[in-house]
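There is one chain below, alone, in structure tokens, taken in the form predicted on its own.
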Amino acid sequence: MADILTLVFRTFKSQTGLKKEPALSPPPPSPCSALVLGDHSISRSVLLLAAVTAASEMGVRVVFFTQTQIQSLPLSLQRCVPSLSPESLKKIKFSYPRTAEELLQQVAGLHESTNMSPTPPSLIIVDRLEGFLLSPGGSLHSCGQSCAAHVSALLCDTAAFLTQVLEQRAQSSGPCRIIASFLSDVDTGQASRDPCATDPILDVVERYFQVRCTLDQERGYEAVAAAAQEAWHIYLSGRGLTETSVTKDCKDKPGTVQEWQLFIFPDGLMEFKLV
């Protein structure tokens, strides 16, 4: 969600001499959800950075759902967080459901786990949500909009339930947040080339997420000018982008767009810059 995402961007913000900013305060409570749209590899890096930042900077527990086994942290994340402690990593639980049905069962299971866990998760992450909505034949739309709505609604209901549990237990970690990534048929080129084409599944999913985080690769000279391998524009927008979820040096109002740049260097280092 927007407050954790902006904390990620500020934590790894480009500085003169490439020095990291002083320690940042955790973001204020902001019960919203964010949907990260764009390239798989970059969106996963952003999700992993969010998980690590939430666990290390905020000290909260994270549940990370993905279909792809994560054997080790990507090089880019290791370069960004070279001194990550094992204790922080223990706060992140990786789960590997294969289908929408398994994802639904495991998310629903978070309701029951609160009876045994002294500290419920404060962040739920779903990597490549569209992958869970694929049929065995590989068609996203065969799953149907109702399936997408069911998964999204359960995520929101679970986050609301866990927020109540956290409040009852007087946890200082605030509400439970949701961040998911999604790559639509339109972005992959599988849909119509019509520039006005929309993805009906994405349209359904977005109704349940308050913030859109759009990743758009820079194809011009900016990467070369920054001596970077890649340059990306990151746009945060949506009804959840309120004054409580923006950085102190950004005066965005609800309904406006907050823009960042992401530079990826040949050695794997990732740096963000507020535009």
The other form holds:
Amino acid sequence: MADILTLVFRTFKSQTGLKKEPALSPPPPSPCSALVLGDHSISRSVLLLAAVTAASEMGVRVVFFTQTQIQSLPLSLQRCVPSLSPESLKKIKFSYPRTAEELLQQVAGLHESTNMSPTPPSLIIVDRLEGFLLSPGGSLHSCGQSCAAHVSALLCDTAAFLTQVLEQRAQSSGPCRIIASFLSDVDTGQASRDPCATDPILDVVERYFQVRCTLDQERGYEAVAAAAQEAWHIYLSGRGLTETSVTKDCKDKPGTVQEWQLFIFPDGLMEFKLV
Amino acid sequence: MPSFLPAVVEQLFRDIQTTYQETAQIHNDLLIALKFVFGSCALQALDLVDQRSVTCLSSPSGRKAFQVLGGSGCVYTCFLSCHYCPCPAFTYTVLRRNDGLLCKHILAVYLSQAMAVTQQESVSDQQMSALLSSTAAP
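Other form of same protein, the form predicted together with the partner chain, not the form predicted on its own:
Zooming out: every chain and molecule, the one shown earlier first.
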């Protein structure tokens, strides 16, 4: 899954950084799953970039599950994707389940013929997974660890099945990948002020996702230096990263194998830079 | 999908498969290894296998899932490619306490597959979707 995220970061790479970076070949397709952790609005933009990049650059079908209506596409997409066309956008199907039960039903139904033609989806995206695991008015843990495991396992099992179908049809649009975003209540500060606190629901979800993509806002002067409004660090880590996608070992961040920076400019443009 | 099992467990299941194909039984050393890795779960899972409690459900789309009839009469739907079982033991021992690899139902699925004694059943695509998404307590 990191292949699509890496493709997104490279597609929207800072032009000023191009000369400094070695020529990189496209990452190989990998049938794994990625969990984007951190701020809602940034993670949603990354998910939308991933959906549109997959549909327009790779020409694959995408299913995008979210509880919130998509009002507009990120400015970066409107300006920077030359191949963005209505035909590309038609490859993305937005679905709006309201609860974990509805999400389970819609994911479980992806194998049915109505969802498999003309081709099965090659990318399944879930925006704000924690929102589905939260019952109305309840805490994040109201759905329970078993429910979180059920949703995560069903996503993985569905991707495994769709990968098999795509391979049988000898299409180059396989394998099927999953990207989900998750904001833990530990990160929002609602659960505990203990910096070492862990989220039991996130612990369960992470069992099923092989790549962790952590968004961390830069609090220093890098945004100002780059004339940007915000600067973010993006750390890709986990067992799903392939050898070829490894570009750098980060000694100060154990388990992190790839780091990017994201700059958001006052006009809404987003640029990524490999660290 | 990558394996969710340690290499030693994968090898154990392969050895059981080979031995069972050749002799129609599981040797004592493999039973001891199963008990060593899975504890009391191993005996309970073997009991489920003996009772032919594991069924592989298939739908016309090609989608598959396993159902295990538990000792208490409850039916649990388990997935093919990654570990999930709606039973309380999976939630408590595997997810919450991180104290075990599998519950007895998932272990029974692995053993039934290795011993080629899984029952087969066909369901419609819609029935399969309902089974995969069912959140009703078993």
